[in-house]
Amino acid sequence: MSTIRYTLTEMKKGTRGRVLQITGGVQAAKRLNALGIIPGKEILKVSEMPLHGPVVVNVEQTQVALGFGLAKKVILEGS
């Protein structure tokens, strides 16, 4: 089975993925780190809003909403 890379915005609702990389600047990495979204962490995409709206994910047992631009900076891997 091959591993697929995608951004959080490309991830399908209801699927899990492991954070591989955070792209973008230091501020984006700090913000995501504060929310518990760090490389190696497994997250579940709960929902997304149309027209580049926020993306809601579960990180461990916490649900967080990310803006579309920030969610696009999260690179995940899954199968």
Contents of the next structure:
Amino acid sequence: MSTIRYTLTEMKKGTRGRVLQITGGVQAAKRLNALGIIPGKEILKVSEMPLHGPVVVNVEQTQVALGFGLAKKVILEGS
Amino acid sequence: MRVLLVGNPNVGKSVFFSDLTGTLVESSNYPGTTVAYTRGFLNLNGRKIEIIDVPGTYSLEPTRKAEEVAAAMLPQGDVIINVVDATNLERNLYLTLELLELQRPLIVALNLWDEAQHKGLIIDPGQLEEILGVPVVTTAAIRGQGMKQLVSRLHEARTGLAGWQTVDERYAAVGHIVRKVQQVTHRHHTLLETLEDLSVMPLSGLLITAVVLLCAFKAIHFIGEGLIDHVFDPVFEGLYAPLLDKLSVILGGYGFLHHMLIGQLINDKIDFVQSFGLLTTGLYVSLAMVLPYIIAFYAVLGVLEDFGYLPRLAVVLDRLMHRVGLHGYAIIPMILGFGCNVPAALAIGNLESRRQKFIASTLMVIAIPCFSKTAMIVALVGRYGFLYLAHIFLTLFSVWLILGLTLNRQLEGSTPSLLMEIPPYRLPDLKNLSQKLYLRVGLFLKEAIPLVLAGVLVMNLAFYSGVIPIVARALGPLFRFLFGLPGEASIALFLGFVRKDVAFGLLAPLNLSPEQLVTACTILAVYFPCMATFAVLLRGLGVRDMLKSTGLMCLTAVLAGVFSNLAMHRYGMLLWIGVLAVISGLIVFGGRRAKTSGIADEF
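To test you: the structure above is the form predicted alone. What is the structure of the form predicted in complex with the partner chain?
After this comes the whole thing, all chains and molecules, with the earlier chain placed first.
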């Protein structure tokens, strides 16, 4: 079974994936971590708004909205 | 003894605070309601215990202002009550572990316990207590459940387990603990949860936004008019007016005291709007014209807040807000601004950068009319028809958009990405709703009435001493030329600094045409915030940014006034087409710049 990598913005709506890493600055990673978006976590993409709008994900019991710029920094892996 | 309430944002700390101290503080269903800390006292068997409501934080390594406030407060506490959202145990426990490492007496409150059970989460508090080594109590603070137990176990607070060094170790420990104490049982999606998802999807989200805003607007109108027709007007016209008539006769119908208290008689009768005395217009403006709509607005806002709709609105409007240099979360201060600009200015403190704070503050004070203004505009202009009202509010919205697009283009830096937790939809609790309404309406009365009365008094003294005709004559030519208004209208601008609603009231006796009223209302709405807002903004922005903002404000007020005057009397359609062209031009060009800076989308 081969795994593929993609960013949160490329991820398909309604699918699940595992967070692999967060690229970009330490600050961004810190803030994402605080909301539960941590490497190893499985997240479900609920929706994305058009024209590079925010992405909404479910992680554990929390729903989080991320702006497009931040969502691009979240790298996931899935099969 | 000093007790700190510490926890993630939106876990109910403020409800704890209200329950423990008996002091009402605002709490809503979105992160960031408490910006600065609040203190109060709990009487425990005759001992006075200080309770501090600390702004919510996800971690003790602060990444934004409210979190810095929280981290800085921790060393001052003798005991920490860690309020934990039981429906989000995994995320909340990270902060708990950080707090344990501080080695200070700690007690954990598993709040939203009832909601966790509804969600099919089975948590073993006893086992959690054993693992953490500190007392754990379960609470549902909004219903007052578990608070007695919490208070009775406060003295058991102690230092517990610690010993994690790195972030990863903490996460590993959290995962380990959660697997031990929590079981998730499967359960079907509820109707509310389906609605939650629909609210943040592109098409249904927009549709829901439109429906919610329309309903909110209708509800405010219905409640406001209902209160005026059935409560306030009968009381003022039926009970209060006869008393004043008697007083007027006793005072002899004229003279200094009559002028101050009753004002001028219009056709030998007291006119609540135009007489302009302390007991007539002074009280009528705040109590009968503005208060009903303030009640209506805050009643509706409270429901939207507690239901949890506002964070979804932030998601839906994030793109639009980026165009004006902000992100979705900034819609929350904007909406609060429709009630009163003062709490809105405080909520702007939740935004990340200085650039965002400047843009948000400037847009809010210039183009978001508080409900005191809105109520007066509706009262003055509404009777001439919907089109006149629409002209004022469309002008304000265009000002907001053009100014925002321009500021975003001209100011250096870029807008950070939105990142926010979206709380679940919750059915609003009637007690919390009514407490919040009581608090906000009370604040309005305490703020408004003294200032409105002071404004009326100052105006009357100025009229009486003959200062006003001089000012009016001096500014007359300028006002006629720019805005098509008589010089007397300039007086309203001076009074506007004290309090906006009474300044609008000053326009009533001038016998302005509907067109002139529209222009005067537009200028007054844009121009300078009232003293209270000014003071809060000065603290939040600093002198330099505040001066810049004020300069923009004066310039915009003049431009909006000239625009409104021209649009009302000549070239109306042509000017509006011009406005549309400017907006679309800014969107096209502003977009290009935003794209180049998009790469540096950092915090």
